[in-house]
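There is one chain below, alone, in structure tokens, taken in the form predicted alone.
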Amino acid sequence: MFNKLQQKWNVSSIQLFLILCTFAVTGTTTAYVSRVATTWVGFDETTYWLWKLALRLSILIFGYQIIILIVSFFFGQFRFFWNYEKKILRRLGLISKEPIRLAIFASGKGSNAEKIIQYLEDHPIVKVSLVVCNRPGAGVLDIAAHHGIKTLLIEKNLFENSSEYVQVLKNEGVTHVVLAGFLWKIPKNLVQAYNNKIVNIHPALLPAYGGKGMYGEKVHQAVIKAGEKQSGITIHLVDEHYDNGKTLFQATVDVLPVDNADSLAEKIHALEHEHYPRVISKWLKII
């Protein structure tokens, strides 16, 4: 259980025994002020029943919130907690949402990452900041200077062996990854860092046709030399292992005698350019 909320937090083991025993001061707390607090205000034997009971209940419901944020500051974790504290907040509608800022990693023409770009642009709290690529002179690079988006060129060594790019996308304020036709394996530093924020499509209806090696064309030469009937489009969360991920959403095309490589790659395209924009806002919830 421990280690599921460690991943689930994305926090190092001292970090969780903090956030626990946050939890723990704050809980024996409240229980306490809830049973003190009716003698402070005057409350008596002959006070009728049900105004304690809404005193104590505003007070674990309500005061719960001030004093968790309280203990946390002792406890060094009060950034962790005011994060927490927004969430409710904004669940609540009491504050307005943060902007969401996306970062799109591809390594082609960029075909998908434009619809993207081109779906998006005029949401209120959605931005694409970044466009990362690991190929020079990729498609993608130009189609960001077009809309006036930073780009970062990747190298493979400190992509898969530090956590330099991770930190890159913190600063620029990247919330969520989308992957556009990335050639790369994520690695477990930047899985971990934007744990079930990163979103992938795969060009067939995974379980089948997906893992390593299996990216493009050769998806659509294995499903072709199979003899398949149909093939499709798989957008998935991405997490350490290759196209394994909960799946968000698929969608089929029919693969006819008569179709190559080359045109179930078409109508695989189609697909991506119709559906991938809008499970992206789907699974943001802007939509």
Given for the second form:
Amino acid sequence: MFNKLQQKWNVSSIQLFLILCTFAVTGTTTAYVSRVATTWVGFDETTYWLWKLALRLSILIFGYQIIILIVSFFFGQFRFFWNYEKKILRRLGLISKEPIRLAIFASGKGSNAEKIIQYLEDHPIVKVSLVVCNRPGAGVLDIAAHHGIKTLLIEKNLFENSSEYVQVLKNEGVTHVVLAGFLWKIPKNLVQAYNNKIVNIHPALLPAYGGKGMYGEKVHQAVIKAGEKQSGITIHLVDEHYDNGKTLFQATVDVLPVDNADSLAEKIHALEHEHYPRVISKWLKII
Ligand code: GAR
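One more: the block was the form predicted alone; return the form predicted in complex with glycinamide ribonucleotide.
All chains and molecules follow, beginning with the one already shown.
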């Protein structure tokens, strides 16, 4: 029986032992909490029995899910049980059930792409299945290779004037597109094929400092030149216009008198790395 469980959960025998300990301690703790909780909330012999039963059952059903996460933490098994909880939430329809296949589009170094790849690594229903790039030799291609992710190097004329790449994405089963420092405008056919399923990050507080020609360094230089006191990041859905779709998230950063375009770029990158993977997960309705 233990061997079967070990195989089913794909864990070592020590981990199996710790998992079983977590279940055992959680069971006793929950039973204890549900028993004493009636006293904590002030219920006594005069309280209608149905209220007491409702409270005990709620703790046994919902409290158990919280207690198991706390206990698992002490046994070093939080990750295992968090995945187990996510399965329950998925079954209840509270988080997305459908497998998600992402294509990340990037033109440069790919630091954002890397953070997203790392954040989603080992996710049970999300896979970064393709990295699309328009610049041979771009750092993001090395990052993709390092993580064993397929790459697609695209050519401008085909990208803008044919549906060839949309077909490639469809053939790869791509469900959502993430732009992470991708500098070409997304053509109409791609926007239509992935309506509300393309997200972008812009290194400024849109609608300011957006639009054609406003990318990377150029944005930061313009912000510094204008003497702005604040800049930030905008994560938004992509439509047929540059930097125009619905805003999902913004965060700000102070621009200090000592800042130049490089130091501002560094601060903005830190902000992007902190928020972009998390906002993408929220957008995808996954945890
Ligand atoms: C990021 O700062 C991103 O916001 C910006 O390019 C940089 C890419 O950095 N995107 C745009 O300017 C889009 N208009 P990375 O390659 O290190 O992720």
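So that the term is clear: the rigid core is the largest set of C-alpha atoms that superpose within 1.5 Å between two forms. Positions refer to the first chain, counted from 1. Since this is a predicted model, take the numbers as computed values, not measurements.
Once both forms are fitted on their core, a CA shift of 2 Å or more is seen for residue 83 between these two forms. With a cut-off of 2 Å and the rigid core superposed, residue 72 has a Cα displacement that reaches or exceeds the cut-off between these two forms.
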